[in-house]
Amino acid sequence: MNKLDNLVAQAKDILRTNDLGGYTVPTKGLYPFQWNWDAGVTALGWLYVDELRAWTEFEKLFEGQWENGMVPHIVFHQESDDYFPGPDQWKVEGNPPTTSISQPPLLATMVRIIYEQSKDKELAQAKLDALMPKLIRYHEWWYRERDPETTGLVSSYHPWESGMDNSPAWDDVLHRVPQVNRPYQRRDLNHVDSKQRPLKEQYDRYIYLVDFFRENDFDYQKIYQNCPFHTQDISLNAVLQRGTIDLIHLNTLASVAADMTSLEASVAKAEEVFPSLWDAERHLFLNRDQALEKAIPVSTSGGFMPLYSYSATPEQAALMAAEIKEWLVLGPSGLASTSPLESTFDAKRYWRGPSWLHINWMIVDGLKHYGHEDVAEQLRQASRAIIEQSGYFEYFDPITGEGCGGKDFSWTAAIALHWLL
């Protein structure tokens, strides 16, 4: 067997290991459960498997989507004492129970990929047709909920809602978070070393607000008046805005057709507002920070992901496209989630350095919309290099390569397969 078909044959490997039935874990151990957007990246690599197994990804995770469409972030489908908070902590009624807030809406992007990729389009339909009113009441949800006076742009109360969790972009706005003043027992540090997950510190506040969330009835309109950690994410609002245009393309496919003029709505104000989020210095997006109502002027690789949303001007693109080639040459091991000239630069500390292959996988993706080939095959190598390198780690340090975090993880393998390799 040579490399690529052995690259092929483990990434596939660990998809069936961390198949608990139905759903799959992002690696055995230190996640133990259904999260929503690695869902989403899990399905890509199940349709290289098994067609049928990627569709049922999404089945099982919309099995906790609550009444109001909310998708949450974990699905606890069933007991496990390898993770904290668990579904004790966060006090969600429901069968399965699961967390109270949501995760970069990915869903309808991997749905629309997985369907105009499909062999079996009967198959395909049936599906999309069952999935596409699911998907319908999740968008709704995002900018009924969580921009109730129609800005532009969601916010989200939590910094695991933006993926990132312990991104420096969030610093400042998380300071503001009391620590909670009940013991708990973490349950990362088991898994993984403690130099490469966020800090006591951090997770205090963590859990304030999962206090928070529940002692404020999960009720949105509370929360979006004194929730102390709001931020509107330039990740999370690009993931979100690209989800929606694929949505509505989707519902172009559908046997029956829902009407979209909320959505379309919704995508044309996000449009007339991302400009404001751009920094003509740093030459990419910013968060805002909702409290004081400005930009967070942190560099993180989330400020390219309006590539991938297609929300760039060209002239932005370029000066992006020309930034992540500088960033490439301070850490030629995939891209940075951190700008590595920001002082809070930490190359194997979860988000506040290391590379994300299904974040490169984005803003390849962005790039190459844009025309930006050389830049987008750049990326593409170094991703391919670094799983050469390393194998299947969550995440990667960007200047040495080395696998941090979770090993075996599903996501990872999941976008080799669908990408890479």
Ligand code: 9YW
The other form holds:
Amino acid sequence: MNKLDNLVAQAKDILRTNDLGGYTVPTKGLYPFQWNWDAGVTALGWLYVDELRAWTEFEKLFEGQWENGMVPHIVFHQESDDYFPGPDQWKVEGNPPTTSISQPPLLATMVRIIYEQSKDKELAQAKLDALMPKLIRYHEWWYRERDPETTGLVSSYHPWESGMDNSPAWDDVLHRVPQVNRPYQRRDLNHVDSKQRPLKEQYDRYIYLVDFFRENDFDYQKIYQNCPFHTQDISLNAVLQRGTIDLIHLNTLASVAADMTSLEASVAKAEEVFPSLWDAERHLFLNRDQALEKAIPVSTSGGFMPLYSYSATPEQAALMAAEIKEWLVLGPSGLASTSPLESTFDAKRYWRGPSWLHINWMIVDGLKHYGHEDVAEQLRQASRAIIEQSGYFEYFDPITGEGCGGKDFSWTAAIALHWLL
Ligand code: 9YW
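What would the structure be for the form predicted in complex with the named molecule, rather than the form predicted alone?
Complete assembly follows, chain above in first position.
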């Protein structure tokens, strides 16, 4: 088998191995359940293995959808002792049990890609028609409950909600969250070197927030008013913006069209406020701290995500493309998740430096949209080189390309099948 065939076969094997019957775990051991944005990316990989199975990934995730429309960040389809905090900690009643927060809503965009690229058009139409009402309820939930004052940007209440857990962008906000005052046992350190994982002090605050949501009855108004961790996450807002744009397009393809007036208004409102998050010196967009009502001055890869949501001006896009090129000089093995020039940069510690393939892919998609084919191709080649060098790890040291975190990771394999091979 040549090198390319071998990489393709390995990626497909990873999806099959991580398939627990209709849903795919991110990796066995470390993450034994179904995660929200992982499911979206992973469905894209299934398209190259089994189209029907790609659609099932979404259907299984929506089994965890709440009455109010929220799609949780984890759906606990079965029991496992490998992960903390499990359903006994979140204490959300429901079958299947879930967490009480969400994750960057990639799903509508992934459904659009799969619908457009699938071969079995009859199957795709039936699946799209069934998914549309659920997707619409999910997006309406974001705007209704996470932006109750219609500012144009939705709020986040937990670093896990960003999908970028220990990003230095959250350090100061998280520091204001009390540390939980009860014993608990982490399980992640049974699987991965502690040097590549968040610190205990951060976990103490993550768990405090889990308790806080439950103590506030998961009530969105109480949480909006009182949550000690309250941000407007630029990357999550960009993913939502792109997702809603794709959802509005999908509505034109569905057999029965729904009324999208309110979602259209949300897209227009977000478009108006994105420019307020631009940082003219750093040449990227910034997250916001909602307690202090100010931008968070930390340069992360999330700050380039408005490329993916078409929310930048052509001038801003050109400045971001040049900035990305500079980051790639310092960290050539994919886009660093935190600028290598930040004092908090840490090449191997999760979201404090490592490069992640699905983020690289979304940013490349945005760069191409704005016509920056050269930087887009450079980042694609860099992403391909790291899987050739290191295989399908969870994330990669952006300086050396060394694979870090969990092995045989579903979204890395899926993005490789879709984008790199
Ligand atoms: C957690 C599964 C998830 C990803 C997140 C990543 C990590 C840890 O793993 O979260 O305990 O939820 O930060 O982006 O979805 O791969």
